[in-house]
Amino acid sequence: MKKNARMIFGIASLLLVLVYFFPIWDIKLKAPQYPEGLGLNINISSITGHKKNDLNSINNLNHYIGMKKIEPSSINELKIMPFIIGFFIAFGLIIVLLNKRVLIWVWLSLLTIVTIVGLYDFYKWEYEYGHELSPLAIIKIPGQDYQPPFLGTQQLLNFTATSLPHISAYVLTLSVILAILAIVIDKKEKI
């Protein structure tokens, strides 16, 4: 690889540092009740509200439709997912060194699948905790789930509930673009 491609291919490995430090994706809940609204960031190893009490609020209400209680502690992607980024970082810096374009393809396959695996696990996550319900529910409408949208904006009973990618997919999308970038130049720069 040229100079220019393995500095924007290292630029694009070391971003994903980025994601350390912000949300993956972003859960919004407003009612008439919660002007305000209810949030959860989802981050790289933990779901957080966006205030101090909302995830404790949301899993109060969950509570009254049969949902089950979100605990952060319990969902095995939380406790990989630092580990998996760390290998695409460490995997970058190294194909950097070894200076070999054919492994970029190989960063940008494996980035790709994880990502794919990953929307799909969120997606079947979200879709077990708005389906499963308790038949001991104190509030049952027959026939109403509660899942989030996966993306966009989708009314749930008197919920408006909005779910969105957040800064650290933006991250990793620009990553994959300057990897995309690197061997593009490196292509040009070898005619």
Second form
Amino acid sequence: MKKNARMIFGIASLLLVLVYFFPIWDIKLKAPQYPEGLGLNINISSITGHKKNDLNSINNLNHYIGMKKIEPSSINELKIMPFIIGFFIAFGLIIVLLNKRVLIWVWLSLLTIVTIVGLYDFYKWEYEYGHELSPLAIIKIPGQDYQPPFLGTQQLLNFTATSLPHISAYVLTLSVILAILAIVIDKKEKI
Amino acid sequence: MAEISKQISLFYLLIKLGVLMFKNFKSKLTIMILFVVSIAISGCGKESDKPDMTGAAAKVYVAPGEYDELYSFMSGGFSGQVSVYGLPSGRMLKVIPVFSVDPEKGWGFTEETKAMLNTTHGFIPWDDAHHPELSQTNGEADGRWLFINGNNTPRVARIDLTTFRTTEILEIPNSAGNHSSPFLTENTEYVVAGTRFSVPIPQEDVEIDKYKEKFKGAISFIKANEQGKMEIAFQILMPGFNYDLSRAGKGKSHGWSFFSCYNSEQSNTLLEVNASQNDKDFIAAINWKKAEEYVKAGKFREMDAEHYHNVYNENSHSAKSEIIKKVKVLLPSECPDLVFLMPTPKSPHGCDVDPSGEFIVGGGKLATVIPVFSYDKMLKAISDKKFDKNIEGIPVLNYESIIAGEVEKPGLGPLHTEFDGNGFAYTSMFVSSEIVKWSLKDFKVVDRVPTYYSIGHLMIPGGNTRKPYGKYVVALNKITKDRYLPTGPELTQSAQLYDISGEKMKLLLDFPTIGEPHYAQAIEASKIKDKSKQFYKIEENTNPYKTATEADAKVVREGNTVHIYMTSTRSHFMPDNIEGVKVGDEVLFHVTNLEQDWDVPHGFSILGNNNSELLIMPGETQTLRFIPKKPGVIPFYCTDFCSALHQEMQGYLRISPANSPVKLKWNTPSN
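Other form of same protein, the form predicted together with its partner chain, not the form predicted on its own:
Okay, now the whole complex, with that chain kicking things off.
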């Protein structure tokens, strides 16, 4: 591989370090009773409120509709994710050392698969929270589920829920684009 | 047109009257006509007196959802509380209970708050609160605390402006009628407490006629710059006058405090007449830095003077009383250069210091001028020993040597003066019911505007500080008469807002207030609003009766006392079914609000309780005492509409006869 391509791919791999520091996804909730809004950040290894007690408040409100409590400590994905990202950083740096373009293809395919699986998993998680409601729920509306939107805005009773990617999601995207760019540059320079 | 024709006919009438008078000078008819005409004129005058209100509405309109520009804190006078208003809208935001019990908030009714109202006379459920005073740093209101005096049973309270709750009350010994208080120094070093009534010190059973011999007036300086640590640093035993109002020096006069006093006649009966005889009473200038030196040098007498210090702790959410046994007392006769008396015309009331600290303005209730004293001249007169006489070892300064000027013909009954920071002073006139604006340059009146009616204090935001905010003046009126829809013999109390940003003062708004709006303070909203506490962190709650989670809820019997450790959260109590309580038991509901969210207080009340409700802020624990008297099953419920299922937030307490074998039983989250 050419020097430029190696460098760009190196950056692509190292960029992933940012994923440890910034949230991946962001869910905002607004209601007449919460003009200031409630919100959750989904991070690589945790789920935290926008404000200190938001997770508490959301769990408290969710008991009215019979939703399960969101307990970050019981979500396995949050335990595995740091290792998966760690793997991509390490593998990426090894590829830079080994200097084999074909391995970038491998890296890219794996990351794409992981991202798709991850997003599906996130969707499934949202689906389960939104649909698996306690039969003792205080508020029961036939046919109503409370699945937050995967992407975009949706009205759930008095709450307007908005779900959007956060910084780390963009970092992942940028990383993929840079990896592709590395391959393209490497090909071009060889010709 | 109607107005013009009225004027013309009036003019015509006057000419006719002149001719008539000329013809039969002493006839009864003339007097009758004179009477009728004067009524007509006064009626006419009233109509044209109506202020032009164009544009006023826009200046006080705060659109729905928008915030006011200023917080204003108004004393409730004889309601004993403080109420918080937004300005310029005049919308009431909150009533803060201070010296009076408040069943709405459980203040003085819950086990945690009762100690706040303890005094050496026992629990006192009421007082008369006059002067709110915002804490200052470098002579500017800083938005940390509000202090206020309790007049009747002398006390000073501190309100924390992050929680808008009274957190400290200090009883003032040797004092009687704590009127010239709390008026603080420019870095909140001290709040002061001057006694309105002189009394025997120490108290004793003497003939009232021994007034001149036995009665003294105590002025206290209270350390105030640390929350929870108010303490009387020293008292000065003054002659037996009535100490009325006070202000501390500012800038160059920092280190001095000024106290107006009347009844220099030292009369003890029919003061209305007997205390109005002397041409001049006094403003006492106290050099408190000098007092500090005397205290340091040990020139004080330690005196038995039991008093209470009550502190509300925001972590344990409960108050504790401490009894303090002694005070340090300074006698002016033993401490030269500590106090000087400035002769002030006719029963001075207000005693106000301008933003520069140079001018001390006296408001003689019965005086025909407003005297303005100069701080620099006062210092010079002291060093030149320009003393006219001596009262109980206190030098009386020569009036001419200390006066900077007199405001001539200000109006009738000058009381209080505040400043706009642009070189003008504003004095309230009780008798002529107006605000008079005058210049600090030449002491000439430049504008006057009527108030409705009989203004007492007036307040310019920051008008008592080194940096007035200006812009508005609020009139705090004593009488409202015909200003509002009548409400029986007792009419609403009222304040009025005036625009002072221009040359002419302009009335903007009347708004009703709670109790007597005796005095007020105001501060930019930005200095307080972002520090406002939203809820108490449950992990920081150190109340010994806290219930941290629903799983910890329990009921414990200790002899005849039953402790119920209860939680409240939307929309249930835990436990909510309690059995095994008996007639005659003392039942203590320790309710912890587990919410950790803003604006979710829960209430708690139980049928047949000779007590108030609880109103528990998120993260707080509060305790309600209940002595059941009849067997049966009674409900309790949440009183503050908390959620969609607030009406379901209820429970039952079973009460069995005194000798019943029913055992304690309650539900838990798992059953």
